[in-house]
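Take a look at this single chain in structure tokens; it is the form predicted alone.
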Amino acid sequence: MMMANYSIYLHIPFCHHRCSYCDFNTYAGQEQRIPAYVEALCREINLAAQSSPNPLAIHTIFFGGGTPSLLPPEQLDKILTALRQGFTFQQDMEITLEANPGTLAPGYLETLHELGFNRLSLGMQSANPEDLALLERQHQYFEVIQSVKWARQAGFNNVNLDLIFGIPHQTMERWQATLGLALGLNPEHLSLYALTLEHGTPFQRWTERGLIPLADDDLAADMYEWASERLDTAGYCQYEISNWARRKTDGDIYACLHNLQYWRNQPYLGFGAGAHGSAAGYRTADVLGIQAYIAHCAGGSGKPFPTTPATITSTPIDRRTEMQETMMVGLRLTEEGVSARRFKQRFGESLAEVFGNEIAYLVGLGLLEWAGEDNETLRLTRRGRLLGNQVFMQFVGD
């Protein structure tokens, strides 16, 4: 018997340079470990596939990092081959590669497309040289133009651009110029993120020492609202708090199917150093360090699904927690929200029975609203999108 569609996240922790704002599990100057890391990754994939009690159907794969585009095509091919051997690939698979604009070349992109990659996510971040320098990005805007052009020539018809707003010293005019230049590249998808000060990053240290100003939350909110209106005018549909997609000719949108798996609280497996997964009633996390990950995978044998030799934490997800998480991630979806009907089908209890008080409180504050056919969709109001964390906190703990 086939199980529900799964997604797979693969963490590629290598970078030429670690950016000043980044707190992801990434390492610079370790590229010599790539072959051994890929061997370990393939072993982890094989062991997970063997331990699964049923054959798993996969419908999205996401190579994140780090900088996955530092991997040579033959290494990416090796990983995809391991996945094909262990899992059932669904038709119309979405296979995404995150890439930094300065790391791409025409031949590389052509080979990626031939291997089956059909979605490219580019870390543009800004079009302004001062912003890029402060973020310590290793590219300039012209390399984004080149990368998009080469991607189109290679056959990619699903390209995402990541942008950051609320950067210190970034004015509204500078942000407007960046978004305008991004739109000029006609991407199918845009992800817009407010810069956050993460613990242990150079950005945090610079701020504490007074070298750069603290973020202006009011200006960042104005940037977000302006971008929402500008993207609406440009024909993009906002489907998640930070994500916009163009419409396809069939009326659907170029949503990131992989991320929809997370937001709908559906199962996914995470492979690679520091990767997280959520499957079979457990949340898992792999060991962080590259060398430690390689050692765990080399020395370990099969473990109960969904864990692997690289797993360092495995936390049971009880029913109450699953309900809470379904609300927190589902409400990020600005149009789809959380369906009362689907919630009842999934959990056997209604939204009103489980979260009636919280919902009434948030509707009263004007942060949530009932919408859609038969008014059975609970979603954020426009104001609620700006105050999403306040909404999500109502569904945490007891």
Given for the second form:
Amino acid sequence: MMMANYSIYLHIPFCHHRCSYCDFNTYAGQEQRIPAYVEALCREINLAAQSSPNPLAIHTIFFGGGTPSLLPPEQLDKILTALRQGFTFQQDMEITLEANPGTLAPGYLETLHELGFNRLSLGMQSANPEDLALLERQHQYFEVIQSVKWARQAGFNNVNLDLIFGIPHQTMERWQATLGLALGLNPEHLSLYALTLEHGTPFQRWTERGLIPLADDDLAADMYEWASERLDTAGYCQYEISNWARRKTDGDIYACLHNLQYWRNQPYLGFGAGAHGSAAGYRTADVLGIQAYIAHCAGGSGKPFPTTPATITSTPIDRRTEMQETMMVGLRLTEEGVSARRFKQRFGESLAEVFGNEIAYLVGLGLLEWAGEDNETLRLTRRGRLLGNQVFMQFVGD
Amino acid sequence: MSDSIRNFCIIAHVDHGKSTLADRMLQMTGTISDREMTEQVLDTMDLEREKGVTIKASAVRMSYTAKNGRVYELNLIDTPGHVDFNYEVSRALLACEGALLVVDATQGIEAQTLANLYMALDADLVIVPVINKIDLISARPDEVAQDISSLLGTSPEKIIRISAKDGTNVDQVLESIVCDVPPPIGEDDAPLQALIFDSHYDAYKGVVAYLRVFAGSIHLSDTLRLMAAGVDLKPVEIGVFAPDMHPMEILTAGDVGYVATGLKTVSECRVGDTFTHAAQPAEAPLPGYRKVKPMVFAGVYPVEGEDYGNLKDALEKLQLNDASLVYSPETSQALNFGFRCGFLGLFHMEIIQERLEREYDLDIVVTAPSVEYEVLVRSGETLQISSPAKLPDEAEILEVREPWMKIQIISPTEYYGTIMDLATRRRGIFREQDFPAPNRVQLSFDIPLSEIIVDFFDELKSRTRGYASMDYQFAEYRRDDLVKLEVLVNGESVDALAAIVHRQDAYHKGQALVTKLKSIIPRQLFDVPIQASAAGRVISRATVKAVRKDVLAKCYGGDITRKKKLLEKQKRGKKRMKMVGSVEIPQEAFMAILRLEEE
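Having seen the form predicted alone, can you show the form predicted together with its partner chain?
All chains and molecules follow, beginning with the one already shown.
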């Protein structure tokens, strides 16, 4: 029997500085804890590997953060070694590291590539100094140029740039300039995220106090639509609401396989403080704090798969919920969508039986459409891409 | 026997400490133990405790050993503290011989204190003034004592100063009740006359009438007659409140107690009615009975159509305990099937709304409250219109009359100007002014009820930093130039958003309403035009632009749980809105007409 390929997410919760819009689980000024943290992370990996009923095959690894590029090469090596010991690496592994421009150096990138990293995701966010200052990013645009150049020299042929639009005071022209400059770096992959005001961030407080203007959703929509066309012209294929990739020579695209794993609702394990996993019928989450995480891992012994001593929540996912979540994440894939055939294969019930009413309603509103060969792919319409919540919410709750 | 009985009530403005004082007396007389003492026993409904006012009257018997060594039966009759329940208050007062007038040492005399005091004097009660909250730093008991003295003629030093909270001098209050309040008079062997001053519904015993026996006596075996309702009945149980229902064999003249009637609806057993014996009836009922009429009307609709039956059941159950709640089925084009409900006032309406939502767990839409208009039409008929949407076409109407009230506002004199301004803006007509105490003014106006129910009290409170208080009574119906203000959403007239306004106000109210609705109605998947029209002319229009962007950023690090919760929350919010045609309208919108002043 063929086992589903697993993915692994590793959370590295360290940053030199917390950006003003960020509500991720990350901590500034804790870098002295990196060695102990990596040790705990390796222990969690070992315990999870031992608890799995049979050796798991993995095909993607993603180091996210925080700022994973704050980890010295030897620490990254330790983690990869633990992973190699515990799991079977497939051919054509995708191993991604998120990095902040300004934390990278040519030698560091060469070592990463030698360790097996083959995809680099850079938090560029904007090319405009005022945007970068407001976001409290710790880099300048020229450092993005340098980072990409060094990455190429080190052998990375799969580079992603993250960009943010809908930043307060950001004009359409400024956004167009940022995207133009990003395209000039010829990345294989681009992620464009609309800025979201997150609870508890400086951005939210500033907005409440009237220090920065409220986001203009209509302008953000214009920016998104303009970017879609611009990227299309530049030869990028949109494959997810916020993600575009260039074509490879073999005709495939440089999609992020790791993220595809989430959107296809396939299994993944999450290691590290605040990391989330989804495997064997459970969604899991690890304890948030760095010290708490270290303590949990040090003190704990093996737990039933897919939990570890660091797990603080473990939610069983029943079939109905799994179907709902498959829709909620799958419909983010703008081309692939949710395949009626594969849905039926996976769940033994057809889309029409389970979600007939919801689908008819959303198709009626012009937010969903049937496409592809045999018309068996359910996906967002072009208009629906910006109104995804109106679609996804129909597939959650009672 | 009856000379050891004292029947009294407590009158006070909201928050002046009536319930706390009652609690302390119950404790000091051993009527309930300290352990049983949940805060404010007399208020049994959760809502009352939260709102800090007693909604339903209640009665309790205390046994008190006075300093002279004799044991007295003290019957405390609790009265509702809100102007909406004036009639109930008047009946409860009638059942007493004395009243404790509780005045907050920090706040002084307020409008409801005065209104209730005048009612108590009308009912010939002996007034025992008490100054409460002397433990507070901001207390100014000497000043308040002066004010009370100039009102009642009691010498300031004789006024008892207490802290109901910590119990200081509450013993003096009990003594004063025994010494100053006269015992009830009435003959046990005269034909029975017993006044109903409150009631509640009990699932096993039917309607339980709270009563005061004025003459004659009640035995369990008697056949009783309700004189106004014309109903005869055999009591299921009779007894007193100690403080829970405690069965007795007999109630005699002067007693305060209850009769469990076995009746199925409170409307057969109304407050103010008189019990007598069927075999040997009294010549006449006790005076003052009237059927209370609702003054404020609103549509109550289930958010989900399938809840209609549940809403109906809930209203039926609420009415069992509350004869002043009336309702009848109503159909709205916008909101489908629901009920037009009549309430004594806005406060009463709020209570019912909250009880439907909390106790019966119903999602409801309540339309903006309206008064009942009298509309004389060309056919010569006079229509009673309590739903603005039902106002006939202008061509049909000869005249529209609306209810006017007399209101009294008491406030520190410095707010004189702003109160005048508020009242005249709301079409109020100044009648008189009075200075009941130094630095305090009482202003009286005639004003349309429809202007009071639109946010008047909140506005008054905000203009006077909370210092003003208000009381009102119905005056009469008067004709005026009134028109229907209609609202069209997405091209369709939404009946539940219609209002009846003065012709002079139609234009600016229409504009303000459209602006308000534009800010309340969320952006939909298409453009939604909103228009206001009066007398067939569009006054104002605005468009809620279609939503263009509503999508989550990435599911970071595979954490879809959090995003899912956000979606679920968004979905619940959507569900709570009412679909009118193809437009989702939040509950708030139906109240928008009430909040125009904020703009």
